[in-house]
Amino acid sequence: MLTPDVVIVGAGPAGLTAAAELAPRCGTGRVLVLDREAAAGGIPRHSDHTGYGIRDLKRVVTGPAYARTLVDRARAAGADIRTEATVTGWSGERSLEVTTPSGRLRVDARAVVLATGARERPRAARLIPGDRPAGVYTTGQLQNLVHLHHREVGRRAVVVGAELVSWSAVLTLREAGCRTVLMTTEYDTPDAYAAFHVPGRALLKEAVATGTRITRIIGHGRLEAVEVEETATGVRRTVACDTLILTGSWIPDHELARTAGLDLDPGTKGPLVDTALRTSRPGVFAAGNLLHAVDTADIAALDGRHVARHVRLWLDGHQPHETAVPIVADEPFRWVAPGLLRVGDPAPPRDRLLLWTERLVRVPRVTVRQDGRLLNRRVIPWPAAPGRVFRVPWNLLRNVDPKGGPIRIGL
């Protein structure tokens, strides 16, 4: 049995950053990081393009370089990182059952941080009809094949989605010698920021079909084509391709939180947390894209830095106030994170609430209401768009009563 001060589940940006912050305070080997993969670093390690580290490292690096930096920082700080270590269940309030190649372990810690991230829904979860040929991947599977195993994919690809990760998939396909012949999205506008999709469409010459969806996969043995439908008219056409990449449509890796019986947020599907990133179980915290599937890697890393401060307070015996007010997302928002405001607690990470919208609002006028009263309204100088996280400054909630009724965020 291992008895560290803190055990962190997940060696991606959130978990590694939390480990690097906590290890100097706890001492060498007193912070244990567990990850089921063979190497630490999370998704960035097989996302072989630049754009990582802007907000946390204050410089721009590639995904693999970013992952190596975070791993090196955590180890240098004194964290114990164990890979091929899969957490299979709980044996107590803060006790984990772990399976490794050398046998089973039990880990009893004073604090637990869940940083298990998120994944893209596969074809079956998206209910796409048709045949079941080879050549259908999520972005994670694609990048793992190309960047870690140097395997070939096809020659003509259709990408489902038009968000940031979709363009990351396009770059990976180009590196693998596979041309993207079409990107499809059910939204009326591309999901990614204009800074990505405008040069993407102009320079990479990919076509983005908005207001469309895949209605059939065709192929026996290998993918041969997909059927694409215009959602407004129902008109369908067949697009020849040998590779289909399913991007976006994220769901948090919440199985461990669910088996623990933690309160889950019905919008995010991840653990319900307060602004200190505490879950409903004392001493169990959560951070990163498990809470907001999905934001960028550096935002997840800053979550890790934020949660470390509150894990330290827990280890020092600090007890949070029992009263917590729900923060609720009104339409067109699907969810808001964090979902609780507790008396005396700090602002959330980066002084931002994170929300996800179901429709494009180019000039959002965000409102904050409580107990039937309008407390604040402000025009946010960036659009609320499907396919990317919408950020709301925390000071919009400055007049709320932490002992009042639910706080409602809307437009």
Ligand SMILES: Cc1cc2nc3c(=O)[nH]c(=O)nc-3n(C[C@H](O)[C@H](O)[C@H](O)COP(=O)(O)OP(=O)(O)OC[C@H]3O[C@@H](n4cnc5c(N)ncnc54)[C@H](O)[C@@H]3O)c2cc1C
Contents of the next structure:
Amino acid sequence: MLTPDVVIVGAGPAGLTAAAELAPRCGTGRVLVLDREAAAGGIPRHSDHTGYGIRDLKRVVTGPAYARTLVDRARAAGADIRTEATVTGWSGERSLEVTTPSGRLRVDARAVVLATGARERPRAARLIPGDRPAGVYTTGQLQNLVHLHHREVGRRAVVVGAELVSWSAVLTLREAGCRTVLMTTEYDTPDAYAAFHVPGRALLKEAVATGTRITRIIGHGRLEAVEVEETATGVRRTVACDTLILTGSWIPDHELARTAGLDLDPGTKGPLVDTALRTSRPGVFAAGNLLHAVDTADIAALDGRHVARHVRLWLDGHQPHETAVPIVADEPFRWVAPGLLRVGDPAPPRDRLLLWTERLVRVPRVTVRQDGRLLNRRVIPWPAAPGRVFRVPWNLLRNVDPKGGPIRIGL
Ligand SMILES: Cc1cc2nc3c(=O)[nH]c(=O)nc-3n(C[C@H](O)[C@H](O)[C@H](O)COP(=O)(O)OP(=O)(O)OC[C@H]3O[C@@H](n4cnc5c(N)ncnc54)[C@H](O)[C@@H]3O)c2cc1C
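Can you give me the structure for the form predicted in complex with the ligand, which would complement the form predicted on its own we have just seen?
Full assembly next; the chain just shown is listed first.
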């Protein structure tokens, strides 16, 4: 049995940053990071393009370089990082069961940080009908295949989604010698920032079919085509392709949170946390994309820095106030994170609330209501758009009563 001060599940940007912050205080080897993959680093490890590290490292690097930096920092700080170590369950409040190639382990810690990230919904979860040929991947699977295993993909791809990660998939396909013949999105506008889809369309010449969805996968053995439907008219056409990439549509990797019986947020589907990133179980915290699927890696890393401060307070015996008021997302928002405000607690990471919208609002007038009263309204100078996190300054919640009714965020 291992008995570190802190055990962190997930060696992605959130877990590694939390480890680098906590290890100097706890001592060498007293912070244990577990990851089921063969190497630490999380998603950036196989996301071989630039665009990582802006807000935490203050420079832009590639995914693999970013992953290496965070692993080196955590190790140099004294964290013990163990790979090929899958956490499979709980054997107590802050006690984990771990499976490794050399056998099973039990880890009893004073604090647990869940930083298990998020994944893209695969075909089955998206209920796409049709045949079951080879050649259908999520972006995560595609990048794993191309960058870590140096395997070939096909020659003609259709990409489902038009958000940031969808363009990342297009770049990976291009590197692998596979042309993207079409991107489809059910939304009326491409979901990525204009800064991505405008040059993306111009440079890569990809066609983005908005207001469309895939209604059939065709192919025996290998993918041969997909059927694409215009949602407004029902008109269908067949697009020949040998590769289909399913991007976006995120789901937090929340199995451990569920099996622990932690309160889950019905919107994010991750654990329900307060602004200190505490879950409903004392001494169990959560950070990164597990809480907001999906935001950028630097935001996950800064969550890690934030949660480390509150894990330290917990280790020092600090007890949070019992009273907490829910923060609720009203339509068109699907979720807001964090979802609880506790008396006496700090602002959330980066002084921002994170929200996800179902429809494009170019000039969002965000409202904050409590107990039937409008407390604040502010025009946010950036659009709320599907397919990316919408960030709202925390000071919009000034005047809320942390002992009052639910705080409702709407438009
Ligand atoms: C294709 C793609 C392109 C992207 N491009 C960019 C970009 O250009 N810039 C940017 O900033 N962000 C980008 N992102 C987003 C970024 O990668 C994520 O925001 C970031 O990796 C989230 O960090 P995390 O630590 O929360 O989770 P992750 O990086 O997902 O790490 C979670 C870790 O937990 C481990 N784990 C899960 N469950 C268990 C378990 N039970 N036991 C042990 N280990 C477990 C996993 O193996 C994984 O290593 C991209 C994402 C994708 C998918």
